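To begin, one chain is listed below as structure tokens, in the form predicted on its own.
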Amino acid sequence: MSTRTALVTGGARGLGLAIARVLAERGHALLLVDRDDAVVAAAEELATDGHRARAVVADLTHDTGLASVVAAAADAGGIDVLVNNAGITRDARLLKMTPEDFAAVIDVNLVAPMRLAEALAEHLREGASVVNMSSRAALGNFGQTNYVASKSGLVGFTRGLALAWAPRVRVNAVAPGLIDSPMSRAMPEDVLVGLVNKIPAARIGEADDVARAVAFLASDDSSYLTGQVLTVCGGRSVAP
């Protein structure tokens, strides 16, 4: 059996790197994509641990970046798992949000995954799995109209693409809730504690909680799942 190859965008750090590591531990060769050189160090770190990892420095909002990723996918002989994880925030109340900040979030979080999926279509192997990184914020978050629009749009894109590409390729989404990260740790302690207290699981999520959910959707264990959203939020999305 040929080696399965996973392409992870936003793979230089944080959640993307955690996803890449879990996929590597489950036998995937990796193509890590990010728009800065930190992705090279991330790939080297994984290689030092005995995993097969290659870095691609590319800005997916530009044609040249897309071309670089497509060339890497072709060189790898095809992609079995595509994880659209790269994303940004530009938070502000709507009346103070600039059109440029609204458009930037939509462009990175929604348009780039659409363009990448389209560009890689012929390089996805039979039975491939696409996992789009949405968010529990798709249900609505104060001060994040652009982010909410991008992540809820990604859910719609996931469902539409799942229908378009069935049965050859499965397409699902993961929607994380509150996850331990530099961003969450930067919150005032009382605010963070208040948010955690609203989570039925009674703890903040870890990056590996999300990474394992992505790995499940990437695997044959989820072979009858497509067009679905797996919400990894400790029950927060159903709590009062």
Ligand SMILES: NC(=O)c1ccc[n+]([C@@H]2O[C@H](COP(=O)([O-])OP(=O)(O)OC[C@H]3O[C@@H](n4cnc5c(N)ncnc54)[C@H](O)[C@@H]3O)[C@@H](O)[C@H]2O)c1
The other form holds:
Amino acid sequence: MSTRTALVTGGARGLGLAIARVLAERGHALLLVDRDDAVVAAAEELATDGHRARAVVADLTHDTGLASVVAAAADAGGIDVLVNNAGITRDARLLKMTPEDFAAVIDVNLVAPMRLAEALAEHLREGASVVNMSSRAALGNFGQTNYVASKSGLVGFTRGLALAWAPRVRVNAVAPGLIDSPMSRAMPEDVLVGLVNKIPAARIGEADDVARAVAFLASDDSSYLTGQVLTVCGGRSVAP
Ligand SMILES: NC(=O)c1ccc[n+]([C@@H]2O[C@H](COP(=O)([O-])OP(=O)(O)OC[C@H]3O[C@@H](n4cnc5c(N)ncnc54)[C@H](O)[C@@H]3O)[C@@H](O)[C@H]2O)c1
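One more: the block was the form predicted on its own; return the form predicted in complex with this ligand.
Below: every chain and molecule of the assembly, starting with the one above.
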């Protein structure tokens, strides 16, 4: 069987790195893309553990960044799994939010995945799987109109692209809820406890909970799923 290659954006740290590690453990060769050059050390660490991993330092909002990712995909001989995970937040109440902060979040979280998918289309192998990283916040969150718009827009893009590329390529999204991350750890303890109390699973999510959901959508185990959103939130989205 030929090697399956997975390209993960935002792979320098956090969820992207956890996703890369799970996909590597399941036999994929990895292309890790990030604008932060910490992605080089991340790929080296995976390689030290015996995995095949290559870093691409690229800003996905720039033409030159997209071009270097496409060159790396061509060099790898094609892509079987594309995980559009890179994302940012710039939270503020709407009245205090600048148009620049609104546009920056839309640009990274929504426009960049669209441009990358388009740029990589001819390098996606038959049967490839695209996984877009949305968020439970796509359903609505205070102080995050830009982020909510970007992540719900990404769900719409997922559905549209799934139709456009069926049956050759499957396209799905993962929508994580509250996940243990530098962002959640920075919250005041009482706020965090209040949020965890609303989660039916009675715990905060781990990066690996999200990574395993992405790996499922990346694999043939999900071969009859396309255009779907897998919400990984411990049941928070169905809680009153
Ligand atoms: N952590 C959570 O609780 C959570 C919950 C729901 C959804 N998400 C989503 O999951 C994804 C990963 O989240 P995380 O917590 O690991 O974030 P993170 O900030 O730890 O990592 C994001 C990575 O994306 C990279 N990146 C940002 N802009 C880029 C650009 N223009 N070009 C290339 N790389 C870029 C960053 O350098 C960083 O390494 C994001 O899309 C986020 O919105 C996270």
